[in-house]
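Only one chain is shown below, in structure tokens, and it's the form predicted on its own.
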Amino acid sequence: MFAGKNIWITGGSSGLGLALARMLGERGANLVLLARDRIKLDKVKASPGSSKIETMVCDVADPRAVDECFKGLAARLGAPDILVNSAGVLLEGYFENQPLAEFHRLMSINYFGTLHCIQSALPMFKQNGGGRIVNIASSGGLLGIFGYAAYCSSKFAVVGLTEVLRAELKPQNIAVHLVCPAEFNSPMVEGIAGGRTPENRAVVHTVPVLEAGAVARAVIAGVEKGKYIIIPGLPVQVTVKLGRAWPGLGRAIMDSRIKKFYQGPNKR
């Protein structure tokens, strides 16, 4: 399914994007990795087994830069068969302490970055008679999680966009996949490890933290099976299904885990 296909991955210099690139490369795909950090991209390009990997510096939050980048890559390497929108940033903290600018920053990368890339790739897919889009959202785009006000807002937006695109693009032979992992080990998660709120840690760690490789394998398997929504890990699948089927139960469980931080000497 992936052999010989042109697959473009945003956020491809680290984390899930890089894990996907490694595995797809082993399956014979021609890869283009896009990210903002030239140094990280150069390290990926110089690593063993990267002969079929091209890299390009691109800020997905800048629509003009994305469009110029995509057109240049298509002219040089051919249009993408599959676009994986994996670029993203994470912020955790109490809502009252998060500046408005941070909400804008997360929306500009997580949501608008995804939107910009799809807008630039869509004419290429239509010209080629079809294509495939894989949007990396989050279980935090399906369920609200303590401390993730800015992050969940941006990922809920990605989920909403993907839901609409699935319906609109299917008749045009463009398949869309929505990936909603829970927290997994990545540089993004490591970046908040030292300062995250105890309430967030208690809620998030209700389910096991996965490795990026495990998430990547689940994504690839889901795409191969043609699944629309891909949720890596059985515990997360159960949590999401319960939370969406019985939202009151999900809220009660979250409230019970948070309650201890607001009692007695622990009261914030």
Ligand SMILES: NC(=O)c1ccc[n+]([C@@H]2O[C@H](COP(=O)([O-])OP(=O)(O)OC[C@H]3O[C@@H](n4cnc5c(N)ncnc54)[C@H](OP(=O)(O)O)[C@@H]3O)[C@@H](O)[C@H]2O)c1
Contents of the next structure:
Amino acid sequence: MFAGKNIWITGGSSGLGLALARMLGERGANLVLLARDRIKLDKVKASPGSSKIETMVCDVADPRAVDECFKGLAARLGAPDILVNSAGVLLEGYFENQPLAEFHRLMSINYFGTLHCIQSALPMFKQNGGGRIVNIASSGGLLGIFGYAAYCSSKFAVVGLTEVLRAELKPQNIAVHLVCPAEFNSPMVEGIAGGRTPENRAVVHTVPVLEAGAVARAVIAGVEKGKYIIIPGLPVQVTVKLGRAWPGLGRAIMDSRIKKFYQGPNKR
Ligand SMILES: NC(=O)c1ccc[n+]([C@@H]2O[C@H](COP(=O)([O-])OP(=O)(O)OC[C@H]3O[C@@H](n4cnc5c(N)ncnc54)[C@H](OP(=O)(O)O)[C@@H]3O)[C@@H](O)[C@H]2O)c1
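Show the form predicted in complex with the named molecule, please, the one above being the form predicted on its own.
So here's everything in the complex, that chain up top.
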């Protein structure tokens, strides 16, 4: 399914995007990794087993840059068969401490970044007679999580877009996958470790934290099976399913975790 295919991965220089690139590379895919930081991309390119990896500096928040980049890549390397939208940023903190500019920043990367890449790839898929889009959203795009006001908003938007595209693009032979992992270890999560609210930690760590490699394996297996929603890890699948089937129950569990937290040494 992946051998000889052109797979473009935004956010491919780190975390889940990089783990996917490694595994898809082992399966014989031709990879293009996109991210903003040239140094990180060069490190990936210089590492062993990267001979079939191309890298490209591209800020997904900038629609013109994305379009130029995609057109240039397609002219040089051929159109993508699969687009993986993994580029993303995280912000955690109390809503009242999250400035408006940060809401815009997260929307412009997590949501609009995904949208820009799909808009630029779509004509290429159509010309090729089909394609595949893998959107890395989050369990925080299905359930509201304490401390993630800006992040969940942007990921709910990704989920909404993906739901519509699944239906609209299917008749055009373009498959769409929605990936909703809970927390996994990556530089993104390390980035918030120091300043994280304890309530967020208490809620998020209700389910086990996975490694990026385990999430990548689940994504690849899900795509191979043609699954639309891919939720890595059984405990997260159960939590999300319960939360979506009985939203009141999901909210009650979160509220009880937070209540318990405030009843400890952390009185409010
Ligand atoms: N880690 C988790 O717990 C978790 C859980 C659920 C969902 N997710 C989602 O999984 C995806 C990958 O997360 P991760 O944990 O692997 O994060 P990560 O290790 O921080 O990687 C993020 C990648 O996105 C790139 N990126 C960020 N902003 C970009 C922009 N404007 N344009 C292009 N590339 C950009 C980064 O490179 P540059 O900074 O060089 O641009 C990097 O390659 C994200 O969408 C995230 O929201 C993560």
